[in-house]
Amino acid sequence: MTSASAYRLSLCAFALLIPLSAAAEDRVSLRGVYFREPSTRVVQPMVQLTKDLPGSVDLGVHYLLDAITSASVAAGNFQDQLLTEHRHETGVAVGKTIDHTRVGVSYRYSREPDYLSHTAGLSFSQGVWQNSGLVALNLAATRDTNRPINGTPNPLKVYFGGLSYTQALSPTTVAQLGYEMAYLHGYMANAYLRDPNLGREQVPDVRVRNVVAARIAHLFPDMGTGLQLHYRYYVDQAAAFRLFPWGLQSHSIEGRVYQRLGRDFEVRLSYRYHTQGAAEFYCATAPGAPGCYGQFPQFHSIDVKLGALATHLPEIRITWDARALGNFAPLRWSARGTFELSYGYFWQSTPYGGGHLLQAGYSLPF
């Protein structure tokens, strides 16, 4: 095992087991996302920029632009209309490190034609039992803004918190369990969707969001494979406090396997299972049949996904240790760098049926 392959499979074991306050490092990153399903079509490029400044401090910043393309009936008119609307999103993130613990704050600003966000947060970390385990604390505030086009503005605040506790079991073994929570309060309905009876939609404008997470990774260093088992469960609200008819609950678990292969070359395997029960306030019935939510509900929508519900998503990634261009002049400078290349179907029981996800990025230390 040699140079960057080993040292990222290593840590393959380990990643997104490392909370999102880790330092950064002297890295650039291009991405680019390309997804397709039957009525919706998502390009998503993005550049990122982290970098170790003196005195322990480093910073990231970002930026990404969502190309949204999706097909919709206009009024009187029975055919598709092609809309494309764009989404640019700015972040930065600057930390400070102390021996074995870290504070960093961040911002991300989020704008498209009929919503905007703000988002501020702050996370600490620290490392404890000889640095073997690591808690972290990431708190975070968003005031969000929906002005449908020729409509009123609706304000949405969100306030989160997450908490987690990452462990060294054994050299090649590491394991985390993890608690978040979200308030929020505002217009959180989808201001495009109509029932032809009632209207448009209207839900619950108080929502506390609960999550769950264990993750589980081992490493076999000899086979050049790493192995990990993640697990989440959400639920609207704790059972004490229903006071709003939320009560939705899912179950997400994937499975990832990494390879090398050879000297440069690493594959990963994964698969995604989402499962998720119904809103308490949803009726699964045919647009425009009064039958299932009388004549005036307090809620009601028509959206999908906050019915009953199940997902699937198997993918392949690739990734490529670039070394071998260093045989050539011209691209001897992206030798250093990595390339990733990765493909998902992305398959739901819902009428918008099955997605075709595609990524391609490549990185570069400096």
Given for the second form:
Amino acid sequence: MTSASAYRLSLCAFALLIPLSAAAEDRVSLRGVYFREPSTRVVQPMVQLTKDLPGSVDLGVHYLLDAITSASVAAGNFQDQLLTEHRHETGVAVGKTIDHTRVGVSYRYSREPDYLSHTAGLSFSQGVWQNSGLVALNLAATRDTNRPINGTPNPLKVYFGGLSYTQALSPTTVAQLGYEMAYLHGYMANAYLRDPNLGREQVPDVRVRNVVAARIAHLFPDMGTGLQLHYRYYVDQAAAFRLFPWGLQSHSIEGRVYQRLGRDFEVRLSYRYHTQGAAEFYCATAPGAPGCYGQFPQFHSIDVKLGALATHLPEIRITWDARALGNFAPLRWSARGTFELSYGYFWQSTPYGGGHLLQAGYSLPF
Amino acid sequence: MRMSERFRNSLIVCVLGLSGASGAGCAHAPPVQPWQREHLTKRALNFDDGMETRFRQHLFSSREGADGGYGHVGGGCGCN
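If the structure you just shared is the form predicted alone, then what does the corresponding form predicted together with the partner chain look like?
Next comes the full complex, this chain leading.
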């Protein structure tokens, strides 16, 4: 490994806010996800490749496929009919490191039958305080087009900015603070949701998402135990200094315990809790019931994710550094890799119900 | 004192203050020396979940109304 690679790896050890695809190392990663809830099933295979190039340049590419089979409310399907659609996503990221500074550009393309998205990104990170800390800035612009079946195309523009500061507080403690803002302008309604009384939902065409996040991690090296605590506060605005008619606020907190088991295994137990209030124009009244809105409301939505809700996600993940495979000649090539298997149960207070989340992955440096 | 002078003086005080503060920070040794960083690459001290983040973000953005906080732009799918 070159010294430039080692430096970039140390940056990546700190930098959760650097886009994943910018992580610099010669590595190929495969992952499969299976998610199942009463009305929706998602199968998602993905592959990612990162490669160091001459001149302290790194390259990352990824591809993933979402195969979504749904009869969910979100799809506007209230009948017993299953629909399957595929979303293809691919992306490329290029970065260059000069001393303690890294600059990167990225592009992401996503396509599904009724949705098209282009995203261009710019990232900048700077090691500070003798490289014990990292300041990261990410900017992105997205152009989406929602093309409902038998409907007219609806554009959406998104401008994103995120700033974070990560600092090693001690040899075994790392903390991070971050702020993100996304300005969305355009069509944000669900094209398939219809209020029985008012018809197609109407939501404002400007939305400003604000997120403040804090994370801290501590390791007890002698016990092989690590702890992480994440907190995130979210608030929607309709414009600067004006919350409503969006006004949606949320708190998310997650705790993680990492435990090393022997030389090659690690178990991670985690629990995430999310709670949010409703957007001002959301109405949870049963279909057909009067009095939920006035006679001619400017905005209205029955999308349950804009209502007050809570979710819980307990999860277990097992990671295996596959060094033991080095003893078997046919599999020796895979011994430098890492296998990962996780299971979580996504409990929701909304009609979506509970969901089983299973992930399996393998990552191999080369 | 004219407004412009007051503004100029305030600006000088701010610049000097920030310079002093940053100088004081740089003068201090970092909390972790280069030879003390062996643990910082451990998973337990790394907030980057790698590819795991992708589906998580997708799941949360399609089932919760509060997207973001993952360091990069979300969306890209019909789940806003």
